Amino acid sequence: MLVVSISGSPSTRSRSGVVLKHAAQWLADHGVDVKAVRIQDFNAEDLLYARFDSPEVTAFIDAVAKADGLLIGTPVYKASFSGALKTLLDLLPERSLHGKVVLPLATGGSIAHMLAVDYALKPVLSALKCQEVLHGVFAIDSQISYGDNDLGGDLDELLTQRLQDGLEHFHLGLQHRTNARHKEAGGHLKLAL
């Protein structure tokens, strides 16, 4: 199984990035390959001018095409996910999330921003034909502390439990998709014989 982890924070040090790293570590511990993609990995002009032929953009589109699922991490600004993330998602072909499982992870200064994923991010994912967007995990900034460890910081106990619960559902969804794809491929093989 392959998961693409997308960090939508324009900042090199971000709380949503810490949450994504914790999620990626959990998935790796459960046998899932995780490819990390960050907004900082792209030339700003390639994103702003929608340069589909940019090597970074084509590699991103290819990685998403091969992925079984996506983790999408974003800070919430002005009651919505980051504009940089929107610019990146706009580069994906229309049906690029068809058949993929997506787990949104968002961070914000207060609980008041919690619905930004439902009202802002999920419609964009739906437009990319994603049928399985899981209930996301929202973290208040105070639940995440920066640190010098490999994951960039620590999560409080409540957030750690909620993230693990979300990742268990995500992992189960990935397994269902993989099993269904194998059954479908087996059926096509029998028809070919």
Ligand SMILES: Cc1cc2nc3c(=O)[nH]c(=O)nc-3n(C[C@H](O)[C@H](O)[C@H](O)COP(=O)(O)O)c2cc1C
Contents of the next structure:
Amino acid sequence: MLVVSISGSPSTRSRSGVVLKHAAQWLADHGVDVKAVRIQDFNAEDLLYARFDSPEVTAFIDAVAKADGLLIGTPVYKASFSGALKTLLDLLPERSLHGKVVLPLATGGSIAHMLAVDYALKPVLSALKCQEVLHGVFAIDSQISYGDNDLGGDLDELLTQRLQDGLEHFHLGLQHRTNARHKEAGGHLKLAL
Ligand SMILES: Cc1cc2nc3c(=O)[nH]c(=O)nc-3n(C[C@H](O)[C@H](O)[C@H](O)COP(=O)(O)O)c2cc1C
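With the form predicted alone already on screen, would you show the form predicted in complex with this ligand?
Every component of the complex follows; first up is the chain already shown.
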């Protein structure tokens, strides 16, 4: 099983990035391959000028095509997800998320905009034909502390529990998708014989 983890924060030191790293570690511990992509790894001009043919962008599109699921992490900016993340999602072909499972992870300064994923990010994922966007995990800054560990910091107990619940659903969704794909491949093989 392959998951592409996308960090949509433009900040080098990123709280949503810490949540994503914890999520990626949990998935790796459960046998999932995780390919981590950060918005900062892209050339800003490729994103701003929508260069669909840039090597980094085509590699990203290929990775998404191969993935069973996506973890999408973003800070809340002005009551929405980050604009930088939008510039990247805009470069994905229209049906890119068809058949994939997506778990959104968002962080904000307060709970005032905890629904930003629902009203802002989900319509974009739906335009990319994602049929399985899971109930995401929203965290406020005070639940995440920076630290020197491998994951860049720690999460409080409540967030750790909510993240684990979200990841368990995500893992189940990935397993269903993998089983369905194997069944489909078996059916094609039978037809070919
Ligand atoms: C430009 C900017 C706009 C922000 N707008 C909001 C907002 O509308 N609502 C909110 O709850 N937090 C807002 N915040 C706070 C961030 O969402 C919050 O600190 C988040 O955890 C940052 O994530 P990051 O460290 O991964 O970039 C804003 C922060 C910045 C820098």
